[in-house]
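Listed next as structure tokens is one chain, alone, in the form predicted on its own.
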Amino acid sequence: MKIKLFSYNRLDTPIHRLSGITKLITFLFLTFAVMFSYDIRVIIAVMIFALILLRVSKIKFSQIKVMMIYVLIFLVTNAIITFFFAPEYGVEIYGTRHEILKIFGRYNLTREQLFYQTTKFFKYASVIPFGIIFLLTTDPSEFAASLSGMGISYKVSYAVALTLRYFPDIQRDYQDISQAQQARGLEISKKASLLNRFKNALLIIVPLIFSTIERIELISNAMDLRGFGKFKTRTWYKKKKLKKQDYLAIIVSVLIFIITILISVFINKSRFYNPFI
């Protein structure tokens, strides 16, 4: 059984029942809250909230496993690069220095640098669940209708819907091309060397690019034949009005954003929480 990645799941959960525009607004407010603050207490609290929402939305780990692997690689790489180029940045931020380990030259591990990079790690990691929830629980057609209802051009709204719909199409084409190439003797498993796997992967990517271009041309021609863009407005089959749960979700996200700002301004007196003073 093939697992669909980056595609909308038709389930009946409180998250799925929210309007697409509600999920976009809450995603933006919660993301801004996390990006603004460097208080690890706030970040972990928001992260726990995100994981609870992830559980409520019934998203399986198998659906996001590949995404999480790439995210983890990015976070680890980011941490290494940060320490390589700015090993004393934590000391500059917090104004104190508590050395833990001498490595070599100017590369000495301090509590301040470790705390800063740990905060930064959780900061990025806490945003990922919100993006996953938005992507996997939002019906592209309903989301496009919501955007159009806000006054955004329906051409732009429809382009967004097509983009969201295109992820599973690309995945399906990749799997079909990959299986066809393997049936012809192409080896992309761990049995082949890394260099050979890379070369063989190109034999899948190239036809995938051409099939994508062909699909884009096909969709464009179909839209032109149906007179897409002739009128200034259009109706939507899946247009959804905001309900009580939508307003509640927006209010909760706004409150979290405001609380984050207030903690930074009035309690920490800065975007950074300093446990060393």
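Remember, it's a predicted structure, so these values are computed and weren't measured experimentally. Positions refer to the first chain, counted from 1. Rigid core: the largest C-alpha set superposing within 1.5 Å between the two forms. First, how it differs from the form predicted together with its partner chain.
- Comparing the forms between the two forms on their rigid core, the Cα displacement of K102 stays under 2 Å.
- Residue displacement note: R226 has its CA displaced by at least 2 Å between the two forms (rigid core superposed).
- Relative to the superposed core, L202 shifts its CA atom by 2 Å or more between the two forms.
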Given for the second form:
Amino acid sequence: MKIKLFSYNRLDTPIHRLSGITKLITFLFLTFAVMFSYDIRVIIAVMIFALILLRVSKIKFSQIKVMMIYVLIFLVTNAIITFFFAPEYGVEIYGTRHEILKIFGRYNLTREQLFYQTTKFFKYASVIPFGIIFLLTTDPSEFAASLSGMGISYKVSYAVALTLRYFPDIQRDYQDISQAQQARGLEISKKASLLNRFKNALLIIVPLIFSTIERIELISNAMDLRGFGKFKTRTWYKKKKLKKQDYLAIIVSVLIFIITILISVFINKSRFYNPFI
Amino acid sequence: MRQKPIIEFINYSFQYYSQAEPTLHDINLKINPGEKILIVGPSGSGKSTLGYCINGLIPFSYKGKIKGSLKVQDLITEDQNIFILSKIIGTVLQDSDGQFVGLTVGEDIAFAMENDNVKIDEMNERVRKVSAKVDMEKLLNSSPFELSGGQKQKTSLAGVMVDDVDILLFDEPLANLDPATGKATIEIIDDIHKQTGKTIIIIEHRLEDVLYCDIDRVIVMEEGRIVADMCPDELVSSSILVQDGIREPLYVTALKYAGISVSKDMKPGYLSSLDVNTVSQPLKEWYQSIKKPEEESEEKQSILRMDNVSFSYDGKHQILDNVSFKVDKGEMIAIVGKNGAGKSTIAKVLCGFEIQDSGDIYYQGQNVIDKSIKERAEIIGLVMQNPNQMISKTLVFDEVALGLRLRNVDEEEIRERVKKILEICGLAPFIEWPISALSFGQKKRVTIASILILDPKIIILDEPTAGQDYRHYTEIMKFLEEINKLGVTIIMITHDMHLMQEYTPRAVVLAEGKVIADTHASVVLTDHEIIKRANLKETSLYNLAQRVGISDKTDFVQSFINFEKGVRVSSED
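Given the form predicted on its own, state the structure of the form predicted together with its partner chain.
Full complex below, order starting with the chain above.
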């Protein structure tokens, strides 16, 4: 079996054993922590922590390669655009100006700008592993159980789970359809112009939509026939009770969140860490 | 005392709001508790709709106009809701993949209980019990990807049995299964019937496969009406099956070819009950009289050759393991084997979607390794199983023209070539039609036409007859035979044993990525070792030969094939 993008793979690691709700809460706290702080030391520390977790959850690089490439492209584009629109933003924040390189006009590279953008780059980059861990180690059904435990309607929760559950199937359909269309002469590689590629993608998406609709009709019949939606509540076979390690994980993430805020308030006296003064 | 029926249709008619005509007319049918009923009929005969009426999808999911009444356990279904009905009737749908709601076996079985707010401990207990009944208790944590078709079906069955329903409804349970798994499914259904005494309703058009075990009554549907309601012995000896376009059991066909007039008192409903004393003599005489065709001596030209091709996705598990075979020009062959044996991978490697790790593929003696997907498409075309996976345009013309347009062929020429192909495919009147207005079989032909337009020398069809009733099956196969006569070499990936027997003289059998046989269909259908490894089952002709005491069973099957070919040729003239 080819490893699929975004698909949950069942392994037995400490991370997999955590309940879905724990993972959602810790994911949110850790994300808030790095989103709040502009202190590169904190960000790097959190990122190292994230990479360790990635290792612990036994996610292979090959699984996330494609996703990583897209993220990298996004980050680089983001960096270029930031520089293009606000080349002096770093100077503004840190209040000093050390020029490294003159490019042209108002576009001069300063150490402050470089530092600001590096910080920002790592900030985003450190959130990604958490997202990946969350997606790849959480059983969709168990996650749905968690969501509904948080008070979200179970129908909505189940819809989320089904989407995650069918993702690999739809990906496989996509691949099959795309291959069959390529055999008819469809060019979706870089050889075709952007407009043509877009038009050609439609030729794959149309059959994909139709075969997905077939799938949906079938599954919704199957669910109706087995009593889905009968009562206002339902129980969950996959629901995990919160255990000691769940509470521990939540405490750790809350602590990390508090520490980053404390560092900002008491040490940096702002969200930014300023090495230039 | 007379029993009270558990299901009772009285003058029942149903019309979908989206349809101009009623789908069911004037149905009168009683089913008693504990009966085992088979409902047969060609596609569009209304047999699935009848099932939907029983399980409540009609009128609660599919709306329409109802006349007359339908009672299930004395409840008028219209006045209930689908949840009440789901506690009385458990439905196993035909696509065991698509109805797998949960992410693991255990979760799927528990689904109905989850919806009933059953406590988690009780749920675990009941899942364990019911999964043991269908022999799935060791696989509770497996995901659908890890299961075989049969295991998925067992899971679905367990999923409806947790509720202790009184009626089990099977909607085309054999449609997506290989022959061996289909046989096992029929056995499981029979076991459940014997052990629990539940009322069983099976909707299926593959009569012979279901009649492998006992059935109380067979209901035959045609154009929304019940045209027969009788026991298997009576049905098989009547002319209803032939008229209704349902395939009669093969051994019955053989008896008829032998000039035997099949009657009810021969007990022909099941091969095991057939009175062989009266048929054995004429059957043997008929068998002796069939002439062997002359051996074709002319050397055929090979068009395609796979030479020690190996392929693996992950470098560990070999999907194809040193596969070698050749195909002659103008041949029509079958590639068979159970799911996961590597059949589809062969198609992918041939079309260049995947590149083999080692070995070579030769087209007319020329290695195709350097040819791109697009270039190979001009030699080898692939027709996928589900036409909806290929159709991307709204009009027939545009769909068939697509391959040429993508190759920047002149619009004038496109028009001409599309016309010509549509004529060959019998679709000429539909050239300006929207595809959505076509029947399934016509759609299938559109996809074949859209591949033929590229003028490939070989076409590969993935399960060309899956889910088709006998009439559509014959229609598609005749069409493929015609294309074959035009010189196109045809490779079919299939586990349809009838197809193999009737249309492909040669079959390549795969098991665990290896070619385990490359021989006559008659050998494949009678060799125990091959049958076991490829999840096939022996044809009923084999068993017939065994029962009447014909020693060379393979030769008997081959003679049947030869005779039938003669019948087909003379009926076409």
